[in-house]
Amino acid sequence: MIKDFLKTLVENRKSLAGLIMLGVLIFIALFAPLLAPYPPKADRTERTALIEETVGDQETLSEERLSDDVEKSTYVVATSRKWEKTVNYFPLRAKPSSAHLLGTNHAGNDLLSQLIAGTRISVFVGLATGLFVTLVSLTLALLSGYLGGVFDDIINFFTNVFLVIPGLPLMIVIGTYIPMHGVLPIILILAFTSWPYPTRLLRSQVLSLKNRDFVMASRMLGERTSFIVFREILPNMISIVMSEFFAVSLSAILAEATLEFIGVGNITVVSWGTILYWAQANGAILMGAWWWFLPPGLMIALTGTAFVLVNFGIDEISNPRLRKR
């Protein structure tokens, strides 16, 4: 199942350009501060220049000056070493040029190095924030779909009451009065606010597939509970996992952007929402600076883009009237 799914993405060419776009993305966050020209942090650079060293000169005393109650002795003169050291700092707001491809900020930072390297923190939030909530909302949706009971009576309450509320609101209400430090405080925002909707939705497909003939099957057989829900359940759901996967992914990536946009994240860490963040509290757009604010959001549209490419060969496995013959 698992070896026919990855076969279906890789044949589609829609989905195939997807995975090579988030494969590059993937990239450039893992190998960032090696491809970045500077710290994203820099704002300017040292050059440290030795100009003057004078060498240790060893002497010995001889016998005809030395006294018979004084033992033969060794002196040194001791070494002494000048350094200069010279600071050369970047210009502010500068525009692209061959020394900064996309400019500097009002900072004196190198805009690309800070591209670079918000590449590494929104990536990974996305990811991480995808991966958690994917697995907390499949935890729930077969404790919910399959055993039911009690179980499918709590999780349907507490997704009922967080499917009611506005998720945006609710983030900037968290986000205000939990301190930001890094970037696990933004992911257990955005996975506290995201899961209601996955564990409904895969909730309905475990309540279908619970009822299909080869789970009544397995059931009639005796098998243990641990076998048909990850034997026989859970690789049919496969696909629309990995869709909500995707999904949640690029929702987390859109929310992290806009948190630090308008200031609620970490306006410390360098990644494409604070980016946009300072540019709009420097007034980039009204300079008309687009090497500022025009990147970030070039870089989170074409995310956005990848997801919904690879979205298209999971469709085409979930889909059966998509399915080629």
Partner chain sequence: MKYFARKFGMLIFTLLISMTINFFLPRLMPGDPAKALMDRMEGVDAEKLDSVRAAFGLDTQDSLPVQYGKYLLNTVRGDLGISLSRFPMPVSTVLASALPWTIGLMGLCTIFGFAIGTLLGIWAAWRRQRKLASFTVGFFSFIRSFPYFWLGLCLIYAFAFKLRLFPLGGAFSIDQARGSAGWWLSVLRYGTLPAFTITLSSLGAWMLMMRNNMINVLAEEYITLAVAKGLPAKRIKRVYAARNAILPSVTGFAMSFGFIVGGGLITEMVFAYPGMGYMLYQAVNAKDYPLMQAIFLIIAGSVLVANFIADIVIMFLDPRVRDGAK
Contents of the next structure:
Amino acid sequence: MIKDFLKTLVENRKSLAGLIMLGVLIFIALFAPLLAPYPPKADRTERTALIEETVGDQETLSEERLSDDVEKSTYVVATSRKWEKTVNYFPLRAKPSSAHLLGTNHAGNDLLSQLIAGTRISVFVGLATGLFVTLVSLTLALLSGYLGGVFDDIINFFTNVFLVIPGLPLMIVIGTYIPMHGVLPIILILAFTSWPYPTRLLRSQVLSLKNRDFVMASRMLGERTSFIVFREILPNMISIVMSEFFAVSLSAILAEATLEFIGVGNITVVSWGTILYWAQANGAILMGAWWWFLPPGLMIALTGTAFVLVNFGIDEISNPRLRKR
Amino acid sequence: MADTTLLEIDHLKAGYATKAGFVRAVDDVSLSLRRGEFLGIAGESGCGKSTLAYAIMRLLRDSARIESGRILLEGTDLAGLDEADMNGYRWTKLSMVFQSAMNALNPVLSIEEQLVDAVLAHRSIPRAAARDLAMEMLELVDINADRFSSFPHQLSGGMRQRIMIAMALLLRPDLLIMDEPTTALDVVVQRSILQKIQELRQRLGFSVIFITHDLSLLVEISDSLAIMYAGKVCEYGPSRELYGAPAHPYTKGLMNSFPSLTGPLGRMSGIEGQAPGLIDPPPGCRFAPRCALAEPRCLSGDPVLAELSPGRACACVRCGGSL
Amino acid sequence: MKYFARKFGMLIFTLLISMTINFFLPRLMPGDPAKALMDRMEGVDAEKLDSVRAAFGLDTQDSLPVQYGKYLLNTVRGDLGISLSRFPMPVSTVLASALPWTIGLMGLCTIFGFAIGTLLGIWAAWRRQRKLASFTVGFFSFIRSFPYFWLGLCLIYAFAFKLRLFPLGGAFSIDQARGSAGWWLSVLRYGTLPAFTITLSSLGAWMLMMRNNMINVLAEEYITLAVAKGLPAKRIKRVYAARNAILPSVTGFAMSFGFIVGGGLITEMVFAYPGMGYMLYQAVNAKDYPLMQAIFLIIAGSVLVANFIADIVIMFLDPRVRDGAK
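Next, give the form predicted together with its partner chain, keeping in mind that what was shown is the form predicted alone.
Next comes the full complex, and the chain you just saw is listed first.
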């Protein structure tokens, strides 16, 4: 089932294009330190070189004969080395140049390096949130849809309640309250506000599968619940689960950038959102510094497009009506 | 009225494009229908009988299309008409009853609106007159006038199907195509619908093409029968003769797959296997792989319909069909 | 009527949940909330701090349930506390100054976005075999994956900074007398870019929603029947296809009225447009907790009420829902 799904995904032109884009982004995220010309928070390069070394005369301090065969002596050699240290401070708010292809920011950090380093954070936060939320909502959906009864009522009720409470303002308010260390808090906030929709969708899918003939038959045959859930229901949900994963990841990347842009979130982390935050805070637009605010947005848009393309493919696989002939 | 040809289908090929190739669901089908005749078309699901019905109504959309052949209704080739001219024929000359009335009725419009707009699309008469016409038709199918403003979901399955029939007969068409009109209904309702159709046919004199996978439904009411298998007509003839002495092995198999209503209770055998795929079907008789009587020559060429007696034909080497 | 009662019950409950979240948020902060607040708000005077504590009910010795009860009562009465950044203005007064701008801007954009998007969606589904239709769909899908605050930044850069066609931010010219014809004109000019950003980013969603629904509806048998009946194509498109396909969109539209207050948050922030969003931005930066929470509550409240209205609208539009069949 999973193999078939992946095969059709690769065969679909749109989703293949999306997967390739995603692969490139993940590659950049993984090898960011190797790809970036400078460390993201560096505002200078330091080069220290040895330019002269003088070896002085040898001076014997002591000589001792320990036995007939052993003689021990102590001596010093005075050597002096001359070093030269060149500190090359990056210009502040510089235009693109050969040294800094995308210029520098207000603190002199190389923007290209920040963009590459930011890929790591943004893609990680997006995928991690996507994975986390997908797992949580899949679990809730399976429990709710399969166990049914009061359990289902409770989960369904809270899903519906949280579904309608607007996410963005809630994220902003929570984000302002809780202290931001690293990126974990932001992942949790994003997850907290994005679980209801996939949960509802997956639950209805579980419910419809549960009443399909092959599942009914297994139940009548007395198959164990775990068998039915993991071998019969889950494999039939792959496309909708994957589609939700990509949808949640996309909205997480957008929401993360948004939160960071308005200063909620950890502004000391280097991500696409924080680059935009500093660009806005330093009036990049009024300086006409397009190289500062344009690239991070484009990266976000590209990532978004990658996810959208993959999901287009999945949609076409699971809903043949949308397929363009 | 008697014995004039109303519809003539001439070497019709139709089907739909899929990723794997073109599925020729109707492959070189020729049939003719007299005025007032009741023609039953039977076959397994996927044999192309619905595609045939949709092709006659020119309802094949998106990837589906008519490849070649003619559909002559009183001499006019429907297959060659443009969409606007075809619209002039639809519902006035020929109309259709769909399998599921629940799906075929628009859920957000009242019965009244759906009946009246069919009239108003073709007749320049005041709305009130169209309403009267619709009411009159509903009465014919035993639907109470107080149901007029109901919505589809408020009615029972049998009522909905009767409304579909009333709708199809609104403009007194010459031909009524019924695509599995009773499949979604229970047996009792099925029977009353069939009786209604017969009664209306005697009264209004239209011809019927009745499509079903259930051959037993057709036995009592149809004048002639066409059996379809894998896109082709494999046997054709007056229903009494065909039912009495089926010639094609497939027809025999089909008859054995349901209990006789009147005769002695025999063993039901059914037919083993499945119909072949319709993308690039192999040469030879399409039924051969499932046929108990298949011979080597069956695999070498596809038998064409051969006339057994006037108005009776069979596509099998055993009944004289040529390859 | 049972449907109505159920939806109404849901409305009340979701409102209650929102208020409860709002109540517990400051109390969920690690450590003593009062101290945490003090740490975060360096250099605030004692008077302000007292009002924070009062706003959260932290100044009393009441037990949590009593605090909760008092909070609910105050909120229902419209007493949302005192703003810190505009001390000692009550939060409700601050909100009242921002609300008209947001409602004016977002209300128009919501209507435009819905109307244009839905029409485009109908067209894109009806003509889905055409190149132009699939290009349009692709274009808006692409736009949708943009962060829309960034779209705003780009528009400011292009139209306000480079071409100098529109102002960089704000909602009206300060050179004109408030209420004069020139002032109203300036409101239009200042509103154009933010409105364009919001409409552009919301239009795609309406279009895609309508297109997909429409394509699904077009595959329904009742469309085939309508074709078989020989109805004119226009009538099939409008009465048979669009009428059914628009049902989910109408629900979405009614719901989107709830987002009038909260939907343009980020756009307002980018354009320094003095509505609720910009107010929230300022509140966040100034750590004006009471104001921030009140804004969340107002946004949540309007979304929930709009949802409720949407449910009622659908009850009138869809005979199946009316009869409780769905």
